[in-house]
Structures are given as structure tokens and as C-alpha cells.
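Coming up is one lone chain in C-alpha cells, specifically the form predicted on its own.
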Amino acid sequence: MKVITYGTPFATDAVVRPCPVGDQLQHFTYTETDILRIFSCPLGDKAIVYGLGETMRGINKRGGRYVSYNTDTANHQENTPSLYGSHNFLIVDDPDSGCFGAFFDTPSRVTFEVDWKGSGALTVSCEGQGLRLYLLEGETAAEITHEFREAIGRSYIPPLWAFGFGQSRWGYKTEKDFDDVVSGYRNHHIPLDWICMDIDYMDRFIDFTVHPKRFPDLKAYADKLRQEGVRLVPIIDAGIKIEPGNETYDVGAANGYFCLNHEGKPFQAAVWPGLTHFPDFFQPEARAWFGSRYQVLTDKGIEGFWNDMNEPSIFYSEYNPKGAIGRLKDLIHPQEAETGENSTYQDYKNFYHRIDGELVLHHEVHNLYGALMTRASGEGLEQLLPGRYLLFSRSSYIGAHRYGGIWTGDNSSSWALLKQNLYHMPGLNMCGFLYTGADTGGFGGNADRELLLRWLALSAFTPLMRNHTALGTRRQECYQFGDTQAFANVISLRYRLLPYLYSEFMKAALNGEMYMQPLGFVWPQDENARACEDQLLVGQCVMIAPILEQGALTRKVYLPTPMTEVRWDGARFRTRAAAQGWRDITVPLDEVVFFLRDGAAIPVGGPAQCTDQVSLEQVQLLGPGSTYQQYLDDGQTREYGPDHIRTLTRA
């Protein structure tokens, strides 16, 4: 990997390994205007473009236009240009001309046009004062990805319990609400490990507070649920309410830890608690202060958090007080940010950060804000907790993967967004985000039984497995849909497979590998594998081909090599040999089908209702193979490393 510098780039800290300077630009032609640096290269007819992390459309990004400018948009469509994260790494894989990777490292806005409108070219337009362009060469996309992952540093490693099933809903307000969820799952014998606490647990939606009437003794309540095998995972938002007398506000204001407006005063914007200031996460001292505030909750037995609203999301501001009606319009029409009409986009040009003694306009470094909140949280939790912590966030940039995971934002209950969940996984893995997943069943809208079951069958293989939905939607807990046996069947598979899924995740994190990858990464010479958009390799041994169409009980699956078909019906695994090539499979709603690569065997465990009951060590091998290299540790401490590998051999 080599780097070429243009202009005066901002240091993002995304790349942590020293890199030689390139002496000439390869693959791209370069032009420059008053406001843009433009890189362009031709795309061969057979070229696939992988990457770009959290962007819409398929695994192959050809035909799309993508804008790296972190945006709070709840109405995801195929042509939505911007989501919550900016991940400017891509690979052009052309069987005729070769394979290369490129990382456009800048926190400013970047536009990627990938064979847009049939142009036959990749064009990348970068705003801002400068950038670092990292170029990577390799024989395969997998090889290039590994080199990039090594350069950006090890991915965040969560505790074992974070791989359990989580339930969330905006609207759980009281201890009784949470008790009802726990009993609902336990009474129907559906596994559960953690429940998220959305903004209603707070006192008037104020960060680092607890509602005194709803949770009079949060520590005692968290300890009680912990005895039942369930952990609480509270939300933390980016805005700090302007309220003298509140310790978080007082310390932040006294020390100059908030972003500034044009007049040099703390910038004011409204979010859930009303008017707030935004912490200036670009200041190391502000990050340390903010991270230390999590102690309010870790002292109450909390071991995991999710960060939200950190693009940052703005309802209205002191410079743009148009109110909630206009904000709703922005959410429905996020594309107006492209023309500068979106109110939040304008607000991003109305406040500043103090960076190394200089004032820097937020717009110029916008894409780093959420990532630095994640860094502040992760570094704080490293100090506050003796073992691993759960942390996942909404907004991100490459580099945040070292401190926490992400979920893919406020999706909706649709079959299109189920497919998008699958499409997102490889691109995010390429950029270091291994602990990731979508809101299973959809955040907005009303999931029906079929959609939720099919989504769970995919989420059973993603590291972050959370059922989350919005206030005002249908209740989406798995026991709300009549006959619950099918839900118990699907989620129980997750727990049976944890010895394998955890092992493969850890090996991928420690070795800079992919946890979920496209078939074309493994079989780059196979045209059918390269073209496959709806199947993924999970770890090194498992291939998934979930049902993604409404009403479908069958689907076609492509096997690049002979494999073993595995069917889980809630009680036992059934296996049979499957020949190379295309085949039809039938998958009832209460079953999950996946495949093992030729000659593979994977470790599976016994039944469990939570990860406390999961033994990673007491396992059996499933599949025709005779051995498996298992990563095994305690799942809690930070004592992880390559020496934790053991060889499992079939008895």
C-alpha cells in the first residue's frame, strides 16, 4: 500500500500503520477544479466494484451514485445517496486488467459515481482542503482487503454475551415494560441475552441521567435481570442539554468542551431533550471527559451501550429555527442535502471545532464526528470496566471500527431492506466493521410474521443480532406473532452455532480477515460466484443463502464446489451431500438451511436460553470433515490472541 497526498489533508487516524509514499498516481487520471479534486478510471465490462461500506444497492456497486456525507435519513431507498457512515474504501476487481484498491481518506464530502448512467467509468469527486489517497495492489480482492485491514488496525472485540440475541423497542419506559419482555421470551422458551433502553429511561431525555420514578434503583434492577441472564444496554445521544446544575453540562461548559457558533459561543441545536450543545470530540480533553461520564451508568452495573444521533442529528438550531415540521421534511427528502436545501446540511456550516488551536468548520470534517464519539466512548469504557464492553454506534468513519461496532441505522420493515442487510455486510467488513448488523424486522413500519422470521434467519449469522422497532409501530417481539415455535427454532440456531460464529469472528478480528464475504472473494475465477449477490460466506466454512422474497418457500442456490447442506428444524441438524452447481432448496418458515464447504466441519453446542448457558468448549463437530481450528477464550477478558487456538478432532 502506498499513499499520495493532495492539498492539506486532515489527519483522520484511520490508517495506523506507516505507509510508503507513492511516486506517481496509478489507475486514475486526476483533475482539479476550484472546489473539487476528481479521480477517474475506466471500468471494464466485467469489472466488479466492491466496498464503500454502508451504502445502498448491491454488493457490486456498479450503476450507483454514493455520497459520503453522514446523514440521519430514515427513508432508505435504492437511490438514497447517503446513510449514517462514510467508508471511502473500494476495490476494482477486473478479470481482464487486474485488481486494485483505493481509500480516499478525507472527512469532507466525497461523491462516488460507479458506472453511473452507464458511463463505463469510476469517478470520485472530493471536497475539502485535501486528502490522502491510499492505493493497494494485489492478485485478489481478498488479498487487498487483508492488506487494508492490517493497515487500519484491529477491529473492536465485544464480549461473548454481545453475540446473544438482543431485543429493543423505542417505547419501553418502566421496569414493568422490561420485565414483560424478559418473561415473554423466557415463557416461550425463546433465547434472549440483552435488552436496549431507548431514550425513555433518561430523566427528560438528558444524557447520563436515569428517570427517578421509572427506575428508582437502576443498579438493583440491572442486578436482578443479570441473575436472569439478561443485560440492559442504554442509549447515549450526542447532544448535552443546556441546563445549569446538571454536572455533565456544567463541566462541559466550564472547560470549553462544546462546539462553537459563528460568534464564538457554544452552538445551540435542538434534539430530544430540547436545546443542547454538542461535545467537541475533536478535542482530546473533551473526549476523555465525555468517556468518563459513562461511569454514571457503569457504576449501576451497565456493561454495554449504543450511541445514537451522532451524525450529529439536528431537529433545528439557533440559526435555523424552522422546527419539527421542516425537520420531518428533511427526513422524508434527504436527497435535498445534495442541493444544499436540507436544513441540517446548512446547520453543519454553522458551527466549529477547536482543533490544535484553530477553529475548523464542522462541514469540513463532518464525517468524523460520530467516529470520534465512538472513540471517546470506547476509550472511556476501557478505563471504567475491567473486561470487554458492548458498544455500537450509528454514525461512523473508518477508524471507529477499533473502538466499537455499528448498526446500519433506522431501516424499515420491508423485503428490500432485508436484502440490503445482506448487501451491507461484506462492504462493512472490508472497512473493519465486523461487529455489525441491521435492525432485524425493521425499525420503521410494521413487520409481519413471515418477514421477521426470514430476517431472523439472516441475522442469526450476523455478529450483532438485535430486533429493534420504533414507537408507534406494531409490537415486534418474537412472542407477539401467535405460534412462537418457529421463532424459538430460528433463534436457537444462533446459540447452537455460537462456538463456530464466535471463533470465526475472533479469528477474523485478530488476523485482519473478513467474517462475512462475497463468494467472488473466495472463487474469483468462477463467473457465477462473482455474480452472486444473495449468498455469503460466514467465516471460512459456512455459506448462507437466505430466503429474501416475500411468499417464497424455495430458492435457487449456487454451489461453487460440492458442499454439505445443513438443515436445522429446532430439534436437530440434518445433513446431506450437495453437488457443485445450481440447485433448488425448500426452506419452511420454521427451518434454516445453510451449507458447509467441501470437507469442512464446524463446532456446535447444546441448547441455551442465554449465553450464560453456552459452553464454547463442550462442542461436537458438525459436517463431514475431521478437524476444526477453534479460537477459544473466556469471552470476557481482554486476554485474547493467536495462542488461543485449539484443534478439534472428531472422536
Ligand code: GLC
The other form holds:
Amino acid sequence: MKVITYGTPFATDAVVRPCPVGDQLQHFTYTETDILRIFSCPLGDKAIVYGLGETMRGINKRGGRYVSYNTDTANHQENTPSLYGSHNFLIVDDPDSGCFGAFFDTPSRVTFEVDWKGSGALTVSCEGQGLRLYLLEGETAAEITHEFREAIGRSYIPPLWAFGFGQSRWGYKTEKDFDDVVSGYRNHHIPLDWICMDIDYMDRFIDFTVHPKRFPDLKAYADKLRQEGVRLVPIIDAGIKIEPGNETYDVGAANGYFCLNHEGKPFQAAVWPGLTHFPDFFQPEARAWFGSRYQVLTDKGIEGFWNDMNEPSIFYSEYNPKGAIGRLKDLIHPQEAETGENSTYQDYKNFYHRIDGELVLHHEVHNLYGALMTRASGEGLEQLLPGRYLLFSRSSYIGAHRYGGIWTGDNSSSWALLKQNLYHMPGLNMCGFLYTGADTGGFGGNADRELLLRWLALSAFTPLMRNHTALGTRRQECYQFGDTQAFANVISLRYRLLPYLYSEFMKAALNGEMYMQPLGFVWPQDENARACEDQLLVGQCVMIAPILEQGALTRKVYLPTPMTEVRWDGARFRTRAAAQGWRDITVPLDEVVFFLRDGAAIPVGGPAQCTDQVSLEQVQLLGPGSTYQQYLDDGQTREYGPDHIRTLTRA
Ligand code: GLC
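What's the form predicted together with alpha-D-glucopyranose (GLC) like, now that we've got the form predicted on its own?
Every chain and every other molecule in the complex is listed next, the one we just looked at coming first.
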């Protein structure tokens, strides 16, 4: 990897390894306008463009236009240009001319046009004061990704319980609401490990408060659920309600920890609690202070959090009071966002950060805001908790992957967004985000039984597996759809596979490898594998080919090599040899089918209702292979390392 510097780039800390300076630009031609630095290269007909993390459309980014400018985009669709995170790393993989990777490291807005409108070119236009362009060479996309991952530092490692199934819904308010969820799952023998507390647990949506009537003794309540094998995971929003007398507000205001308006006063913008100030996460002292505030909840036995609204999302501001109307229009007509102008964007030019004694316009460094919130929380939780913490954020930039995971924001209950969940995974892994997943079943809209079951069969393999849905939508807990046996079957697969999934996740994190990768990463010479957009490898031994179409009981699967087909029916695994080439599989709603690579064996465990009951040690080998290298640790402490490997051998 080599780096070339343009202008005066902002130090994002995305890359943590020293990197030699490149003497001349390769692959791209470079032009400049008053406001843009433009990099362009031709794309061969067969070139695949991998990467770009959280962007819409397929694994191969060809044919699209993607804008890195973190945006709260509920209702996103295939042509939505900006989502919640900015991940400016891509690989061009051309069978005729070879592979290279490029990371456009700038917190300002970047636009990627990838064979857009049939241009036959990749064009990357960067705004802002400057950037660092990192260029990577290698034989394969997998090799380049590995080098990039080593350069950006080790991915965040959650506790084992965070690999259990999580239930969430915007609208749970009282202890009774949470009790109902626990009994709903336990009574129907559907495994469950954690429940998210959305904004209603707080006192009037004020961060680091607990609603006094709804949770009179949160510590006692959290301890009670913990006895039942369930943890509570509260939400924390970016904005702090303007309310003198509230400790977070008072200390933040007294110490100058909030972002400023052009008059040098704290900037005011409305989010859930009404008017708020945004913490200035660019100041190290503000980060340390914000991170330490989580103690209010860790003192009550909380070990995990989700950070939200940190693009930051703004409903309206002191300078843009009509923004609220614009926001409504954005929601009703999301396709208009394709023009690139969202009503919130005006606000991003109306506030400032204090960085090394200088005032810096938010717009210039916008894409780093959520990442720095994650860093503040991660560093805080590391001090506050003796072991590992669960943390996932909505907004992100590369670098945040060292402190927490992400979820992919406000999707909706549609087959298109289920597919998008699969497409997102490899691009996110390339950028270091391993602990990630989507709102299973969909956030907006109303899921039906079939969609939720098929979605669970995919998210059983994604590290973050959480069912989450919006206020006002159909109840989406797995016991709300009639016969619950099918749900118990699908989610129990996750728990049976935990010894394998956890081991593969840990190896991927510790060795800078992909946890979920496209087939083209493993079989770059195989044209069918390269073209495959709806199958993924999970770890080194498993291939998944989920059903992604409404009404489909069967689908075509491509096997680049002979494999073992595995069918899970809720009680047992049935295996059979499957020849190389195209195969048809039939998958009833209450079963899951996946494949083991030729000659592989994977460790599987016994039945469990929560991760407390999972043993990573008492495992059996599934598949025709005779050995497996299992990563094994306590799943709780930070004592992880590459030496925690044992060789399992078939007796
Ligand atoms: C945002 C989040 C969503 C959450 C809601 C209420 O839309 O993305 O997950 O449920 O806010 O807090």
C-alpha cells in the first residue's frame, strides 16, 4: 500500500499502520476544478468493482452512483445515493488487466460513479480541503482486502452473548413490555439473548437518564432479566437536550463540549428530545466526557448499547426551521434524494467544531461525526467495564470498526431490502465492519410471516442478528405470526452453529480476513462464481444461498466445487454430497439449507435458549471432513489472541 497526499487532508485516523509515500499516481488520471479533485480510470467490460461498504445495490457496484455523505435515509431504495456511513474503499478486479484497491480518505463528500450511465469508467470526485489516496496492489481482491484490513487495525470484538438473537421494537416502554417479550420467546422455546431499549426508556428522551416511573429500579430489573439469560441494550442518541439542571447538559455547556453556531454559541437543532446541542466529538476532552457518561447505565448492570441519530440526524435547526417540512417531503418522496440535496444538508453548513484551536465547518468533516461518537463510547466502555462490551452505531466511517459494530439503519419490510442485507455484508467486511447486520424483518412497513422467516434464515449467519421494527408497524416478534415452530427451528440453527460462527468471526477479526465474502474472492477464475450476487461464503467452510424471493420454495445454487449440502429441520442436520455446478434446492419455510466446502467439517453445539447455555467446547463435527481449527476463548474477557486455537479431530 502506498499513499499520495492531495491538498491539506484532515487526519481521520482510519489508517493506523505507517504507509510509504507513493511517488506517482497509478491507475487513475487526475483533474482538479475549484471545488473537486477528480480521479478517473477506465473499467474493462469484465471488471468487477467491490467495496464501498454501506451503499445500495449489489455486491458489484457497477452501474451505480454513490455519494459518501452520511444521511439519515429512512425508506432508502435502490437508487438512494447516501446511507448512514461512508466507506470509501473499493477494489477494481479485472480479469484482463488485474486487480488494485483504492481508499479515498477524506471526511468530506465523495461521489463515486461506477460505469454510471454506461461511461465505461470509474470516476471519483472528492470535495474538501484535501485527501489521502491509498493505493493497493495484489493478485486477488482477497489479498488486497487483507492488506487493507491490516492497515486499518483490528476490528471490534463483541462478547459471545452479542452473537445471540436480539429482539427490538421502537415502542417498548415499560417493564411489562419487556417481560412480555421475554415470556413470548421463552414460552415458545425460541432462543433469545438480548432486548433493545429504544428511546422510551429515557426520561423525555434525555440521554443518560432512565424514566423514573417506567423503570423505578433499572438495576434490579436488569439483574432479574439477566437471571433469565436476557440482557438489556439501551439506545443513546447523539443530541443532548437543552435543559439546565440535567447533569449531561450542564457539564457539556460549562466546558464548551458542544458544537458551535457562527456566533460562537452552542448550535441548536431539534431531534427526539426537542432542542438539543450536539457534543463536539472532535474534541478529545468532549469524547472522554461523553464516554464516561455511559457509567450512568453500566452502574445499573448494562453491558451493551446502540448509538443512534449520529450522522447527526436533524429534524430542524435554529437556522432552518422549515427543515421539518423538508424532512417530511424527503420521507414521502425519497427518490428526490437522488438529486443529492436532502433538506438536512443545509444544516451541516451551519455549525462548527473546535479542532486543535481552529473552528472547522461541520460540512467539511461531516462523515467522521458518527465514527467519533463510536470512538468516544468505545473508549469509555473500555474503562467502565472489566470485559467486552456490545456497541453498534448507525453512522460510521472506516476507523470506527475498531470500536464498535454498525447496523444498516432504517430499512423496510421488503424483499428488496432483504437482498440488500446480503449485498451489504461483503462490502462492510472489506472496510473492517465485521459485527454488522440489518433490521431483520425490516424497520418500516409490515413484515409477513414468510418474509420474516426468510430474513431470519439469512441473519442467522450475520454477526449482528436483531429483529427491529418501527413504532406503528405490525408487531414483529417471532411469536406474533401464528405457528411458532418454524421460527424456533430457524433461530435454533444460529445457536447450534455458534461454535463455528464465533470461531470464524474471531479468526476473521484477529487475522484481518473476511467473515462473509463473495464467491469471486475465493474462485476469481470461475466466471459463474464471479457473477454470483446472491450467495456468500461465511467463514472458510460454509456457503449460504438463502431464498430471497417471495413465494419461492426452490432456487438455483451455483457450486464452484463439489460440496456437502446441509439441511437443518429444527431437530437434526441431514447431509448429502452435492456435485459441482448448478443445482436446485427446495427449502420449506421451517428449514434452512446451507453448504460445506469440499472436505470441510465444522463444529456444532447442542440446543440452547440463550448463549449462557451454549458450550463452545462440547461440540461435534458436522460434514465429511476430519478436522477443524477452532478458535476458542471465554467469550467475555479481552484475553483474546491468535494462540487460542485447538484442532478438533473426528474420533
Ligand atoms: C431511528 C433509528 C431506529 C429507532 C428510531 C427511534 O429511526 O434508526 O432504529 O428505532 O430512531 O429511536
